[in-house]
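Just one chain follows, in the form predicted alone, and it is written as structure tokens.
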Amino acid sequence: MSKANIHPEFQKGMNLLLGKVEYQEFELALEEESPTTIRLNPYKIEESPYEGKPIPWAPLGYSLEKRPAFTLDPLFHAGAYYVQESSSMFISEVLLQLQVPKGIFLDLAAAPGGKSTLLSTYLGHEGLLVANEVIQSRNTILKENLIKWGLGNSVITNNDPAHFQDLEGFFDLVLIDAPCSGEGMFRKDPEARKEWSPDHVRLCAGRQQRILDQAGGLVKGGGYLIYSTCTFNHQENEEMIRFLTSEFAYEPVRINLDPAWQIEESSIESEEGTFFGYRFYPHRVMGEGFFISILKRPDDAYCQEPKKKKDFKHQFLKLVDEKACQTLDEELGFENSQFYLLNDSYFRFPQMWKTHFEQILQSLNIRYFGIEIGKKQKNEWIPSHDWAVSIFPKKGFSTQEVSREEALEFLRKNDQELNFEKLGWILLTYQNLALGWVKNLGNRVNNYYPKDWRIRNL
């Protein structure tokens, strides 16, 4: 290892990519502080709460002047923004340039949720996102982040890519942010430098090839596949695109770049034609290392349309009938909802995606879907935290604006003296954004912030 803890074989490969002079600039950049960047949730906030510069390829992204204590910002817990590395926000530019139809998207390796929340934002009220993560602990983090984001247009699954075989030709877009050797994280995560080796690169390439082999057919005719890594080498990038296009029919997609962005385009020659990749180097851009390639499925490729089923049958979920859904929509101030019951708790799902969801249910292990509204006892709702932080109306509930200190005490799940005019459920807000529920019983106030999410630091 060198004084910078960088493997000689990595140095050799990067010298070939950049040349000796530019490699020195690259290595110096690894010793600098990583930029801090956030992406706003436009359904909750319009302006950045922090001083910073706009990220040129991400309309909702900002590079901050200094790193705040996000854990101590109630807006962070309210889902007003996501702390995401700026290079990966380039997916926003891809979606907007291509005007990708807002259909059903799959984020195959989704945790912790940066790219999933980006896709969820793009889809809005028109599309549906399937956010998948195979590792159980990471799936829990993904679920928390999508619930906080609050759009209710996602299904969270916990599956190996092999489990998707029945959904061939089902998705309008598949994002594969592949597990990789992490070369692009050498500045942000010094441990990644220590873990790097040529054997680790080969191991990652083998894993990526297996994922692509299982996921390449999931894109429907006319749809898009986005392949990305946070690494630089050809073995995990260009070679994977060559493998993918040798196994599945895809067409090249080229993205227009502003030269000022200093993103490097590479041509990927294959027997099927010339494809394109885009590299982000930390000495050129205000971000970490990243690679992305975009491909389009031919229009005549297979498309799987889900078939409507007469009877809904599921081991755990119960379908709420159409008339009852309309009644609930009127009561709650919602629109176009399909409700399901799970353990007597109501879940709201976009009605337009009901058939697709019920097909997904047959193939995948569902961890969460839509928005959990809560339970109903007689005529009173026991509302869920998920409903509180969602963008959906909370009709009939009292709200109370709190100070920053009061908000932090609530988020720590501490008891505190708050004065309320009304008894019952009260939605606490900070800067008009919902934080969660308390219940005023008169003699005491119960805090219903999720125990597992509470702030644990001082």
Ligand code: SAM
The other form holds:
Amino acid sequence: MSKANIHPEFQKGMNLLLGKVEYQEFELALEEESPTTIRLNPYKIEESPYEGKPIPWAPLGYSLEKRPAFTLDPLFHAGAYYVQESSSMFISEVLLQLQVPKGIFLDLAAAPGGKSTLLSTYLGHEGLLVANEVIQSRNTILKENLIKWGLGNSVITNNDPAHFQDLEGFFDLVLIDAPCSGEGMFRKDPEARKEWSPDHVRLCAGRQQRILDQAGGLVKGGGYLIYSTCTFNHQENEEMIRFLTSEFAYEPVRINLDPAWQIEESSIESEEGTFFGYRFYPHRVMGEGFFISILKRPDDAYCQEPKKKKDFKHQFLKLVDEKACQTLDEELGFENSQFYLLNDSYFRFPQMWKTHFEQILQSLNIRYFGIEIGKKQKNEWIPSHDWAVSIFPKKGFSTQEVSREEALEFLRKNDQELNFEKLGWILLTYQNLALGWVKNLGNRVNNYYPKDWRIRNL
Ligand code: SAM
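Now the other one: the form predicted in complex with S-adenosylmethionine (SAM), given that the block above is the form predicted alone.
Everything in the complex follows now, all chains and molecules, and the chain you saw is the first one.
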């Protein structure tokens, strides 16, 4: 093992990929500091709150001059931006270049939610995202990030890829951001260097092959599959595309690259034709290591249309009837909503995706969907935090702008003396972005920031 904890077999493989001279540049780049990059939530903020340079392949991405203390920025907690390494943001270039229709997308390996928030932004009010994470504990952070992002256009599921078998030909786009050996994270995460071994690469490749085998058929005719990893080796990348195309009918997709981006195109020869992959090396691009390949399902491949059901039956969820949905929409200032009730709490879901959602409900473990609005008791709303930070109107509630210090005290869930003119629920905002609710009882003010999300020890 070298001084920098780099495995000799990894060095050998990278020397073959890059050549001896360029490998030296690559190894030097691993000792540099990682760039700090953020992607804005255009539904919440228009300009970057920090000085920085735009990321050339991501219109909402910025590379910051220095790393701010994000935890002490109320805008970070309000879901105004997501801290994401910039190579991954290339997915927005792919979506825009291909003009991928805004339909139903699946992010199969979604936690903590970097790419899910990107897909959710792209889909906006038109599409639906199914953000799936197999590891239960990682669902918590995925849910928190999507709730803060606030668009209400996703369903969060907790399933193994094998559980999707009933949803063949169902999705317009499937993203498989596969668990991998993490070579591209050697700079950001020194632990990844220690964990690397040829056996680990083999193990990851075996797992990736299983995932592709289970997910390759989920894309509908004319739809797209995006396969990505944060690793460089051929076994986990090119070999996987060869496997996928030998098992399922796919057509190649080539992305136009600006040479200034220094992204490397790889031609993947397979029996089915020449496919393309794109590699991001940390010594060439302002980002971490990344690999991405995009494939298109032939137009005549199977498409599954969800079946409309007469009656809605579910163990826990109750459907709110059409008339009651219209009344709620008028009352709340929403549009085209389908509401469901779960333990007396209302969830708002985009009406246009109701049939798809109800089909998904039959085969997957749903952890969250749309936006939880809250409970209605004696004609009064007990609003949820999720509603507060969502982009949806909060008709009828008072709002109050607070200073940065007051915002941070609120986010620490500390009690503080704030003067309000009105009693009852008050939405606190910072730079006009919602942070959450307080309730003014007259003699005291209760802080309703979620306990698990509070800022600790700062
Ligand atoms: N897409 C995420 C993002 O942008 O924030 C990062 C995903 S990470 C590279 C890979 C994810 O795959 C992890 O969250 C991991 O828990 C999940 N995973 C692990 N084993 C898996 C399996 N067998 N099938 C599907 N996902 C798996």
